[in-house]
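Heads up, the chain below is alone and in the form predicted on its own; it's given as structure tokens.
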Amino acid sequence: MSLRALIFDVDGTLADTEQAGHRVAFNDAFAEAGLPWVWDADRYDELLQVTGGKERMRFYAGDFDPEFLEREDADAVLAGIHAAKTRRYVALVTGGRVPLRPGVETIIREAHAAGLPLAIATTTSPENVTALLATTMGEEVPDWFAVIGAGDVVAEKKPAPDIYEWVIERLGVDPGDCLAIEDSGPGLAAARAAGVPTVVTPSAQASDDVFSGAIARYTDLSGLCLDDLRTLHAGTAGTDQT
């Protein structure tokens, strides 16, 4: 079994986007919408257990502002807030506020140079993915990715396997021939449920997550090269990844 595709999560995996990026953008969007919602660092860490921005807002409202969900326009308001949040997040990224995590760029460049297909499997918006890759590595880099599975292309977010299954179908490879790189428990669960061997590099927000079933765990990707990932993947031959 040879490695035929490398699949990256985005938030927390490619970059520590959550606290300095998404949380700030959410709070700005709440203020713009005239809502008295403020997510401090601790609250946001808790809310990250809910994957998907719109889903996260709805969960929060259900607990802390249930009257909001009774509004006839609640869905439309949430969609508008999420769109505003995405614009603000992209502005933060393009302003250089969200650097890549150590080792990420090296692995991506080596994989591209070797002709190994690259893919993204994330719950964040496609615009967020493109902005991060283009700003940190170059305008041409988003085009290096054969498949970008992002946002609402599937109904169920991680830890459901849907986004990985969607990506793998479009890559045209077997799940076991891929290697996923994730930062969180829900991300690992999604990849494993899709049958994809997974390396974990926990983000600050996911350091307490359970990572049972990962084939390796690293603080970050610094010091690793593509050949290291090929060796790790080769060690999964004949094992059940689901």
Given for the second form:
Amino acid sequence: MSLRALIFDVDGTLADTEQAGHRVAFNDAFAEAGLPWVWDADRYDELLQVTGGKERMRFYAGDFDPEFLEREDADAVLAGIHAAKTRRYVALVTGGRVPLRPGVETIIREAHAAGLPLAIATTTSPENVTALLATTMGEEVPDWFAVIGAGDVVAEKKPAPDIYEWVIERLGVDPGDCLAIEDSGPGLAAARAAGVPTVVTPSAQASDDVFSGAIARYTDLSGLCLDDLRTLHAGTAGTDQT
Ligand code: XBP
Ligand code: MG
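Moving on from the form predicted on its own, please list the structure of the form predicted together with ligand XBP.
Let us now look at the entire complex, which starts with that chain.
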């Protein structure tokens, strides 16, 4: 079957958002909330194995500040910090602090021009996705995506397949007719568990992740064109991607 949709991850794939964007925003939100939590670059790299910002904060608190989780208002406080973190992240992105990775814009523009459906499957919050696409490529670009699957629309975040399944159902195509582009081990695992052939472009934070099962691995997307992706996808015909 020919390629019927391209599904992009966001963090680490479209842009190196984690250290320059999310980590800064988390630390600012912790300080604003009066919490003594500080995530340095190395700790944050480790914490990225827990996908989802709210889930990541809860995991960290369990390890380093268990008394915080015993507070009656812990859930509400975490929700408030995460909302502040998202506002801060959007401000950083719209301020131009987070550029796209090489080659990303070319592929998206080419796919849009060719009428190939585009989609997003991400763990991060929807407003972060819109801000990144609009700031880096133009206000109209979020509307080029037929489906944006983001954040809490599913119960289980990556590496669970849920977000890919959610997106594929709305695209109305078979998983094997899509191609996913991911940067991390949990992202690849999610796409594969949903049966989607996947190309990986490891982000700096994910260089030690396990990438077995990807149909191809690139340092970044520069130099690649849509026909290259179509050819890679054609090579997966009749193979089981799960
Ligand atoms: C992205 C994430 C997200 C972001 C933070 O993973 O794990 O949690 O770090 O976003 P992926 P929120 O690229 O695999 O989707 O704070 O909005 O959750
Ligand atoms: Mg990612």
